[in-house]
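Shown next as C-alpha cells: one chain only, the form predicted alone.
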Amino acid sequence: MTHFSMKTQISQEHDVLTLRVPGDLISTNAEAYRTEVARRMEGGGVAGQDWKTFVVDLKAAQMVDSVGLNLIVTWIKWVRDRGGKMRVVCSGGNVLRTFKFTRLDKHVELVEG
C-alpha cells in the first residue's frame, strides 16, 4: 500500500485548492484522496477562504487506472455542482493520453507540465 502524508500534498493559495498527487492515482491511494479532498472541498480547509479552481497535480503519475478514473469523474461533478472549474496538469505520456482517450480532456483543463 501506497503510505503518505495528505497534510503536504493538498494546499491552498487564495481562492485555488491544489492536489499534488506524488505518484500514480490507482485503487491502493484513490481512498485517501477521496477523503481527504472531500473534508477539503465542504470547508475544511484554510478557515476563511473559499476555493473556486480546483488543481489536481498529476505531473509525477505514470498512470491513473480504472479507480483513479472514477475519482476523477467524482471530482469533476463536485466541482461542477459548486460552480468551480477543474484542472488537471500531467507530464503527458500516459497519463495524458488516458484523458484524451476516456474524453475526460473535454470536461477538465487539462495542463502539460
Given for the second form:
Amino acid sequence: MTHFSMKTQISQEHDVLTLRVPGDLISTNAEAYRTEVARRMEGGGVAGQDWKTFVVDLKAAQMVDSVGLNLIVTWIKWVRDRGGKMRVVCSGGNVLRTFKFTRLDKHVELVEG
Amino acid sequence: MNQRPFHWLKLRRLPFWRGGAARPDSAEFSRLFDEVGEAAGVLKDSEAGLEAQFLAIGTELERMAGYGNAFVTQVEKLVGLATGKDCDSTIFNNPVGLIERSTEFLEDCQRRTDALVTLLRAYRDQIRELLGTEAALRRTMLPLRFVQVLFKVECAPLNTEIQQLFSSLTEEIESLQGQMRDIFGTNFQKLEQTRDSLEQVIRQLERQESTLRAALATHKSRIGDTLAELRRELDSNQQREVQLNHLSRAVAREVEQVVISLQFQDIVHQKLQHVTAELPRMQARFSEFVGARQEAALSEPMQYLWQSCRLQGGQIEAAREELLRAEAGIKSGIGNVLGQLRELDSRCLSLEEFQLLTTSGDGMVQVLVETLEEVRKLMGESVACAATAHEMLRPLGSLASNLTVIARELAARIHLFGLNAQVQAAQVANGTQGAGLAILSLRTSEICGETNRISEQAAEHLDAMAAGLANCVREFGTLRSEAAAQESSLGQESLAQERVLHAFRDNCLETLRAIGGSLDGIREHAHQTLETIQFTAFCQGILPGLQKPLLNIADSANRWLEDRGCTVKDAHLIEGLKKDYTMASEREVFERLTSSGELFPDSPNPPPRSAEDFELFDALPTSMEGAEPDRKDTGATISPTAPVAPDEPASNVELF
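Having looked at the form predicted alone, could you now put up the form predicted together with the partner chain?
What follows is the whole complex; the chain from before opens it.
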C-alpha cells in the first residue's frame, strides 16, 4: 500500500473541498485514498465544515485504472447523497479519454486543467 | 533508368545542308528541339521532386495502413471482449453465481432467523404468563396468613406443647411466605429482565431482518435487471459485431485502395522514361534529316519525327491523366476513410450500450463490483447480528434453568408443609377441640396443593422455556459460525472475482484507448497526406511544358510533309515505333493514334487503365516477355485495343 501524506492533499477554500491526487489513481493506492478520505470527511479533519463542491484534482495523474474508477464512482455517489457537486480536473490525454470511455463525464463536471 | 544526357547543343553545330540548297526550316526544328531539351531537363529535375513527394506520401500511407490494420485487430478484440468470445465467457457468470449463492445463504439465514424470532416471541409471551403466575401464587398463599391466625386461636385452649407445635408450624408458614416473597421477588425480577432482554434481541433481529430483506430484494432486482440487460446486450452485440467488423474492414480496405492509387507513380514513371528514351532517337533522326544529301532521304526521318512526337505527346498526356487520377483517387480514398471513421465513432465505438457492458461507470462491471461489495457488507452485518444475538441470549438460557430449580424446590417445600400440618392436626385430634385444627390443616394442605400445582406448572413452563432458549442459543451459535465461514469464503472469492472484473475493464479500457490512438493515427496521416499531395503543379506545368514543343515539332513535321505531298502510312516505321511500348496503356495510346490519327479523342472521360498495367507493375519482367510475341503477331496491321468498361478498374484493383 502506498503511503502518502493526506494533510497536504485535502484542503478547503470557502465551500470547495479539494483532494489533490499527486500521481496515478490505481489499484495499488485506491484503497488508501478511500480509507483516508472517508476518515477525514466523516471522522474528523474537514468533517463538519460546510462544503458544496468536492474537487478531485487528477492533473498529476497519467492513468486511472478500473479500481481507481470504482473509487471515483463511490465518491460521486457519496457526494450526490449529500446534495453536493463533484468536479474532476485532469490534464487530458489518457485520463480524459478514460472518463469519456466510461461515461463518467456525464456524471461529474470534467475540467481540463 | 539511367539515360545518357541528351546533348541538344550538338544539333546547333550540325551542318544543315551539305552540298545543296540551304534548308531554312531546319532552324525552326532546331529551335523546337531546344525547347524540348529545356523542358526535358526541367522534367528530369521535377521528377526527382515528384518522386520525393511520392515517397513522403507513401510513408504517410504506409503508417496509415499500419494504423488501419492495428485498428481492425483492436476492434476485433473489443468485439470479442464485449461478446465474451476472447475472454472467458464466465467473466460475468462467476460473480453473478457468487452473488446468487451468497444471496441464497442470506435468505436462508433470514428464514432461520425468522423462525428463531418467532420462538423468542413465544418465550417472551411465556415469561409474561410466568410473571402472571407470581400474582396467582401470592393470591393462592394469601389465605395462609388467616390460617396462621386461626391456628393460634384454635391452639389457645390446648396445652403448651401443642401450642408450641402449631406455633412452629405458623413460623414455618411465615418463613415460607418470606421465602416466597424473596424467590418470586428476586427471580421474577430477573424474569422481567429476561423478558426485556428478549424484547431487545427481538427488536434488533426484526430491524436487521427488515434491512436485510430490503437489501436482498434490491440486490436481487438489480442483479436480475443487470443479467437481463447483459443478455440483451450480448444479443445485440452479435449485430453490432457485424457492423463494427464491416466498418473497420471497410476502413482498412479504403486505406489499401489509397495505397494502390499511389502505386500509379511507377506507371507514370515508366511512361515518362519511355518518352525520355525516345528523345535521343528523335535527335538521331533529326540529324539524319539535316545531314541528308538527297531529297528522297528527307521524307523518312521527317515522317518518323511526326509520328514519334505525336506519340510521345500522347504518352505525356496519358501520364498526366494517370497522375491526376492518382491524386483524385488518393484524395477520394482519404475522404472515404475519414468519413468511415466518423461513422465508426458515431455508430459503434461511442455506443452507450457497448460501454455499459464493458467500461461504463454505471455498467455491468461496476454493478457487479458494487454488488459484491454490498453482499460482503451484508454478510458481515448478518454475522455480527447473529453473534450479538447469540451473546445476548446465552445468559438467558442459564437464568431460566436456575429459576426452574428454585421453583421446584419451593413447590416441594410447600407440599411438605401441607402434609406436616395434616399430620400434626391428626395427632392432636381430640373431639371437638381437634376438629378445628383438622379443618385448618386440611385447608392448609389444599392451599399447599394449589401452590404446588401452580409452582409445578410454572416449573414446567420454565423448563420448556429453558430448553427452548438453550436451543435458540445453539441455533444462533450455529448460524453465527456458518455465517462466519460463509463470510470468510465470500471474502476471498469475491475479491478474486472483483480482480477479474477490474482486469476485464482495464483490458477494455486499454483496447478502447488503443483504438482511439489508431483512429487518431489514421486521421493524422490522412490529413498529412492531403497536405503533402501536390501533383497538380506537375500536371499543369511540367508535363505540358514538354508536351507542347513535341506537339509543335509534330505540327511542323506534318506541315513539311504536307507541303511535299508525303503520306505517312509507313507500316514498317510505325512498327518500329511500337516496339518500345510494353505497357498496355501505352499500346492503347499508340493504337488510338495510328488508327484514328487523333491525338486526343473527344471523350469526356479519359480511358480507364488496362488491367495489364497492374500486371506489369506486379511482375514486370514476365509481362514484358509475354508482351513480345503479341507485338510480333500484330505485325503491320495494328488492331485497336478493345475498350475497357468503366467499372473494370475496381476489379483490376482487386488483383492486388
